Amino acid sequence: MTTDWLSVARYCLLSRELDRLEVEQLTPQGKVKYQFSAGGHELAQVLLALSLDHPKDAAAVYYRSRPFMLASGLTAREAIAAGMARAGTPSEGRDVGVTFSMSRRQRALVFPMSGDVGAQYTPAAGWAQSIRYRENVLGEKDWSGAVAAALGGDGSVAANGFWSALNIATTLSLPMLFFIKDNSYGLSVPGKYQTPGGNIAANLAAFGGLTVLEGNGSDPLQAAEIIAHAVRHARAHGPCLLRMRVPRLLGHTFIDDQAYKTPEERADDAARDPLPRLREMFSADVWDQLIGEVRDELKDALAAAEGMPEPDPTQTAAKLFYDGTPPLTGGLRSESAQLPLGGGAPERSGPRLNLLDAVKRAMENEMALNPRMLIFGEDVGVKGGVHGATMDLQRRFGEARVFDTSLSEEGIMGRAQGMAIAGLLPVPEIQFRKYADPAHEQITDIGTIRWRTAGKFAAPMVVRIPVGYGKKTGDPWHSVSGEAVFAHTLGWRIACPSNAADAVGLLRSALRGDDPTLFFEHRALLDTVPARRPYPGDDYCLPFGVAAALAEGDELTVVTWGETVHRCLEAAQPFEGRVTLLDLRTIIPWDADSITRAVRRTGKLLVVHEDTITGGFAAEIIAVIARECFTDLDAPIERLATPDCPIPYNVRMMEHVLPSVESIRAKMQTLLEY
């Protein structure tokens, strides 16, 4: 590739002058609240951006990546207006001004940026795997030769996401470039605390399946050559890590005066400023003309940005979930590949299936209909899942569509994000609810992608997680339910089916839906009699947010979900005609209307769940009902839940803390007699 040095110089100057404008004017005036300078990083980033010219290239960047954004198509007006939190910008004022996203313009698509250090790597690995999938499995040859680039500072190489992505990319030989800009400091912490010796390239020299390169981000000719070589290698041969040595001319943020650096370190940074070396490639007249043009552009951009409107505050809560407007990028709907929702009348004849087999049958059916659907996780391949839900699916659909992953939940979920944005339907499995904890960063990021980009991006997926105690035993690690934590995790829909038919209907709705969904399968219902039902059909879809009325009565409303549904049904048997029992079925959204109507009729409410009591989801239901039905209540609202302790391994201890049939029946009796 021939380097267009005039464009390189223009973008570098544009970034430097934009930093200066913010530091000297906009931030002191309070017009820009956060200022993250890219001073010293410009040359390496611009050269990389100009190299990513394939129509299917993508990049996952971070908060000091504005030079890359400008060279990829972001306008100066948008950059200024983003810092000023105006409408008409990538986030429409919802996110920090340097936290960008961008569907493809001139060059690479840019993933919605995370504010978490190191969170950008595994989504990039997901895109890289999607390149291979869309080329080799879907036969889309326009994806051939594309690459995913992940940009990070030297501080990010200490993060879990970096190492997880490194394992994914190297074990699968994916077309991925790890682009590390090493300025020797992470915030105020020297690089020697991020990696031994302060040089990640030296430490990874013997890493299997990885080509490791180093370059000088202050030397234009050397930087251009090494960056072009790294991109070519990643396109043709697979994973490459390029460490570019760059200075950080200003502090971490506007308020950071870098007092932790010695005078010698500051002098060394100044001496390695890439712009004076870039200037030597041009005549004084050309350089001065460039500066004049850039300053004039910024003057006009500032005036235009200040004239852009403030976002509409009444729309602040909009775009958390799909609202009928397809995103520009991400999910199946953006590529017109969405399967329609099916009918709502279940078939009721045929043999009764357990919940596990029903889930498997639904997935198998959807896999046959949707070639973009992929299932992955730990043990889901040859073994067929730790609980057997994916048994034989790899044999039928192949290793590209049903595959095992490394033991990294961060990697599982970050990869899923990248695949969803690349137009695939990821269906990852997390073996047990507790094991989702290492992936919490990615889970929270995925949930807010649509909101953070004002609907421009989305990452629909279905994450299957077995939850709750086992039918033979419990323990603190495999028996967590913990749905309330995820109910507070924005942007996720949550299903908690209590039987096989509901599991099929909710799962199919999620797989044909538009939002990330957590699908909880209770361990004590996977292969037990209470949850068995006839298979409801290959087109059956059950809407979210609609509770099931399992019993009708006039004196007490009981609300529950998951395994405790069956305990409540048994407990209510002596009170036929007196208790209305509602199976919530979904936590987000939850059916407040049905509960409100029932409580207004009965005047009493009991909420039962397996999750711990303090901050459990019963509290949310009770708060709403207390507001809506206060004058209709004939008794205090009650709840039964596990006390605030983990589920124990000893079976007698476990049964002691779980809401039992006896304790539920006793509470029903008390409320009925109140």
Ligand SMILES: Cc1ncc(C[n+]2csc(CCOP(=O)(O)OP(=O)(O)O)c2C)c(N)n1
Contents of the next structure:
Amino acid sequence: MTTDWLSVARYCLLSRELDRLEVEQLTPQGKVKYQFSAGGHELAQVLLALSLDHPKDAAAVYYRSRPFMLASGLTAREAIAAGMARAGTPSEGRDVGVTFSMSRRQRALVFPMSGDVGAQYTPAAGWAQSIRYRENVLGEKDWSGAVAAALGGDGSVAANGFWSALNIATTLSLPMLFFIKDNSYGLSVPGKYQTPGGNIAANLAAFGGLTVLEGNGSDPLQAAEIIAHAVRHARAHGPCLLRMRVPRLLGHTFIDDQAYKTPEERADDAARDPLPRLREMFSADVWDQLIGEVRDELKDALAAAEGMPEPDPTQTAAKLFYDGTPPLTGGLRSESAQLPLGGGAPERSGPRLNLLDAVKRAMENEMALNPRMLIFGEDVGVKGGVHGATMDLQRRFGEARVFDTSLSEEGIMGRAQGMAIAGLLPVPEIQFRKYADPAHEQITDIGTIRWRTAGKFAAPMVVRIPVGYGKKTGDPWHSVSGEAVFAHTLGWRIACPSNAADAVGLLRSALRGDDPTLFFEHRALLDTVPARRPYPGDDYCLPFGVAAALAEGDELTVVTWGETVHRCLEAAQPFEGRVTLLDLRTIIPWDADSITRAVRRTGKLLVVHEDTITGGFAAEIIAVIARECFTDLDAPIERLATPDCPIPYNVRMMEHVLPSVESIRAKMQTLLEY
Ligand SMILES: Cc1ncc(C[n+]2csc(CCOP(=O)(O)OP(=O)(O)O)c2C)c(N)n1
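Switching from the form predicted on its own: structure of the form predicted together with the named molecule?
Next comes the full complex, this chain leading.
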């Protein structure tokens, strides 16, 4: 590719002048609240953006990436208006002005950006894996030769996501470029604290499967050559890390005075400004004319941005979940590849399957129908999962569709995000609920993608997680329930099925749905007689947010979900006709209407769950019902849950803390007699 130096210069100047406009005018005026200058980073970013010219290229960027955005198709008007939090911008005023996302325009598609340093890497690895999948498995040759680029600073190379993505990209030999803009500081912390000696390229020289390059982001000709080389290499041969040395001419943000840098360091930064070198490539007339044009463009852009409307505050909470408007990018719906939701009643004949086999059969069925669906996680491949839910699936559907991942939950979930944005349906398994902890950053980011982009992007997926105590024993690591934590995690739907038929119906709804879903499989129910049901059919879907009434009675309503459904059923046996038992089935959304109706009739409510009590989901239900049913209540609302204590290994200790049939029955008795 020959470099279009006029365009390079124009974008660099546009970015520099835009920073100046914000620093000198818009920020002091209070119109822009956060200013992140890209001064010194422009040349490297613009050159990279211009080389990402394949229609399926994607980039995961961070807050200091505006020059890249401008050269990828973001207009000056949008950039200014984003800082002013106006409508008609990437986040429609919901996120900081330099927090971008962009469906493809002239160049790379830009992932919804995370404010978490280092979180950009694993989604890019997911896109890189999707390039291979769409090309090789789906046979879409237009994906051939595409690349995923992740941009990060020298501070970000210390983050979990960086290492996780490095492992994914190199072990799978993916077309991915790690583009590190090393300005020697992460905010105020020198690079030597991020990687020994401050040079990540030197330290990765012997890393297997990775080509490591270094360049000078202040030298136009050298930078153009090395960036073009790195992009070409990643497209054709796989993972490449390019460390570009760049100065940071201003502070981390507009309020940072860089007092932590010595005068010599600041002078060195100024001497490495790429713009004077770029200027030498043009005659004075051409350069002056360019500056004039850029300033005129910015003047018009500012006027246009000032004229852009404020977002409608009444819509602030909209677009957290799918609302019937397909996103431009991400998921199957944006490419019209989604399977329709099935309807009808469950088939009730046939052999009774345990919950585990039912989940497996539903996945098998959907895999056969949906070539975009992929199942992955630790040990899910050859072994078939430590619980056996994916047994034989790899043999049937191949290693590209059912595969083992590296041992990094951050990587599993970040990769899933990238795949969902690339139009695939990721179905990751997290081995046990506790081991979702390292993935928490990606989980919270995924949940807000639709909201952060005001509906332009979405990342639907289904994450299967075994939860709860085990049939034989418990312990603090494998027996966590913790649904309340995720109920508080925005943008996720949560299913907690209590039997095999519900599990199939909810799982299929999630797999054909539009939102990220956490699907909790209770360990004690995986192979237990009370949870067995006939397979409900290959098209059976169960809507979220609809509780099941498992017993009808007039004096007390009991609400529960997951394994405690069975304990409550047993506990209620002596009270036939007196207790209404509602199996909530899904936590988000939850069926407030059915509970309200039942409590209005019975006047009493007990909520039972295995998750610990303080801030448990019962508290949420009770808060709502106390308000809705205040005048109908004939007794204090009660709850039973595990006290604030981890699940222990000793079985008698475990049973002591779990809500037991006896403790539930006693509580029912007390309430009935109240
Ligand atoms: C996970 C996380 N931790 C801390 C922060 C706060 N923070 C924002 S930027 C930054 C420094 C990052 O430096 P670097 O990656 O070198 O990028 P640069 O700003 O120099 O371009 C820090 C600590 C954050 N945003 N995310």
